[in-house]
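Next up is one chain by itself, shown in structure tokens, the form predicted alone.
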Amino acid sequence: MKIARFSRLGFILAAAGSAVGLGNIWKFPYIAGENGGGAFVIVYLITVFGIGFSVMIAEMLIGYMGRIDSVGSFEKLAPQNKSTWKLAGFIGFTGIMILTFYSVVIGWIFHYISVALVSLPSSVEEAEYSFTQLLQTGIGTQIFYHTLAFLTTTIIVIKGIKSGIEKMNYILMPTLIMILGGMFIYATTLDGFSQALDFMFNPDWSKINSETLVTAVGHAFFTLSLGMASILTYSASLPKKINLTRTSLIIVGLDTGIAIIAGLILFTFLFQYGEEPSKGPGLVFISLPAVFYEMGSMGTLLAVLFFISLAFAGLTSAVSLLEPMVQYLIDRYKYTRLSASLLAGGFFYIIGILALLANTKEYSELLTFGSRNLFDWIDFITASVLLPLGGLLISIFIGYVVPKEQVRAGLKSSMNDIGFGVWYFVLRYLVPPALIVVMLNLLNIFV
């Protein structure tokens, strides 16, 4: 079947709305804040740029040469034991996993718009009640929220590639990185901006322990949306003519950008108002909602556009974890585009809502499994362990079982023999054993 193709822009533009989402504007700034801030963001920067980079070109490589799904794609590109190797392409299961509960704080942040709309919470202890009883008893409000991010998601993927993903990245990127910007060149002039500099980039080195590098390692996959097939599935769409590495850069840059401006801001605005960053999850949601108040009027724009620019950011990425699904189905079973994305879409949309509900009072008891509910095992094992595994799997397959005459050829646009020789040593070398030993150490987490 023949796949629609992406324009050059449109491709970098959608890839890094890929990259570019909750990961950087949500859950970056509220694990650098858990982990003491600058140690943590410098471990993250080698992390993105030392293993992140290399496995991005490997996975748009495979996608780039396999026109077709990830199943295919790794299928069709492997010598031999093509069957084994297909197991791999499953790696686009894991986007989907995600997107279960993704969704749901996408709908978190739809209400988060509203809330600031009509009526910002007053103080601390106002926005975390308000907050905890969304969660734990707002089932219906909840579930509301859920559906609109659902619908949303599913028709743009509905639309396909040019007149869904395409249109959509041209219209929501260029506007979330304006709101971004206009929001850091406010927080520049505010005397809480040298304390986010400082915190963000001042290292305490006590604060790095075994987990918090398997922290770093998971977020730079789950950020960069690695190991996860989407930036996979998007290659499949590439023009013939690009440079892989050009624009690996560009989607990298852009994304580790965003996320150091999105701390930035939201720093400069606790730190302005004496707010502590290591709240958590709800970083976004209690301490920034009472700083916002504080702030007046100005505080009111600001938690709009903040929160719209959250949206955008969560949307982007949302249809790309929807996406290496919709067309699995499509190569593999011949579904309609249409058919594909709404059972997909209906996947994610079900599995959300016991997802959602596993936070409430009334279901946390029976979606509880051990130490953590379903909601946050979804979110550990699909960040911590198969984001890093499927990033493996794509070292391993391009480094050791794809022929190095076939790799140098789909890359001889894109980098010089210099280039591809440290390329291809860090992908073989380094990659591998820095990705195994993140999981070991997560075994001894576990035990």
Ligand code: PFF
The other form holds:
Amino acid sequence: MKIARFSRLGFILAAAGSAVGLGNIWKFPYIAGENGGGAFVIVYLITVFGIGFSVMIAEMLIGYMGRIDSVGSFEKLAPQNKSTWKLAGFIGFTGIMILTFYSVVIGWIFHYISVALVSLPSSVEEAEYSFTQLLQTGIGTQIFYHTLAFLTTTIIVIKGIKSGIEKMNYILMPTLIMILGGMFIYATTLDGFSQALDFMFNPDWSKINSETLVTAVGHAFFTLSLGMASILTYSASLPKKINLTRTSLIIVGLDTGIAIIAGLILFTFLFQYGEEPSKGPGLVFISLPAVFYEMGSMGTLLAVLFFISLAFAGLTSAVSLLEPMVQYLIDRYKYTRLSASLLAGGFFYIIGILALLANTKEYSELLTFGSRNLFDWIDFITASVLLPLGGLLISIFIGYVVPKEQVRAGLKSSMNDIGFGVWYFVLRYLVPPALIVVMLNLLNIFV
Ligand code: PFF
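Now that we've seen the form predicted alone, could you pull up the form predicted in complex with 4-fluoro-L-phenylalanine?
To see the whole picture, the full complex is given below, headed by that same chain.
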């Protein structure tokens, strides 16, 4: 099956669009806030550049050499152990699980664009009340906006790599960068900015424990879109001549830069108006809208722009979560793109509805299992368990299974011998143990 190819810039924007998402603007600031700021940020940065960057090159390489969907690429590169390694290709299905709750959150964001336009809550209490109401009783509203997120994502994927995904990223990514850039410049003029800098970069090591480490590594994978075949699937459509190291570095750099900038913007606004940074998932939906209200008409403008940029970031990631499954159905079972997208889209749409119902008063009991409800279980299992597992499989595959000469040949124009030596060493000896430690820690958290 002939796959359409991205242009070089198109690929960078699409992969950066995948990486830069709700993870950067919604999740990163609140988990940094919950885990004490600076120390967490440092662990996260070490993980992103130490582990994430190497795994990104490896994941790209699998798609680039395989040139087919994730399952097919693993099969193709391990002809001796086809049936075992094709199982690793099923990491592509983690994406669709993430998309179930991801789409619900994009729905909340759509709703908040309209809230920002119509009337912002005038206090944190009011904001908390309306957010809780939305989650606990706003079934119709949530389903409406989740449907909108589902339709937008699925339609873009139906349009395909070139006229859907690439085109969307050409428009949304530069717009997103401009909006955040503008807001960042504004934030630097406020007094809260220095407090935000201090909070994000002044480490308090007492806040670091094993759970923080697991969260940091899980988030590093989540934010870089690693370990679930999004990057792999996009890379199957890479132009032939490309430097994978440079491309990965640009993507990791953009992703990290945007997370830090988003964090600084948010914390500046919060500190400026005396709010707490450790509000959890409600940070951008509770504290922030109340702060925007206090800013007057400037705040309304900032709120609308902020939620639009969040929606853009979310949508460009959502399409990359859907594409691996769609590509698999097309390559393996010869589905048309339309029917593959509708089938995969329909799946995440329905489970997404269950996930949102799990937060509501009416159905939460039914949809809570042990310590978490369905929504939180999907988030936890995908981000903290399956992503590190996907990363582990990728690093073992490229580090130990695919012959070294083949790996070297695939990266011929991407790194020199010394660079290759360092990268290969990291991939073989540092990444797997680090990920195994994280996963063992996870067991501790479980029991
Ligand atoms: N990287 C995206 C974010 O930070 O929001 C989420 C994501 C997209 C995760 C694609 C994984 C993925 F394959």
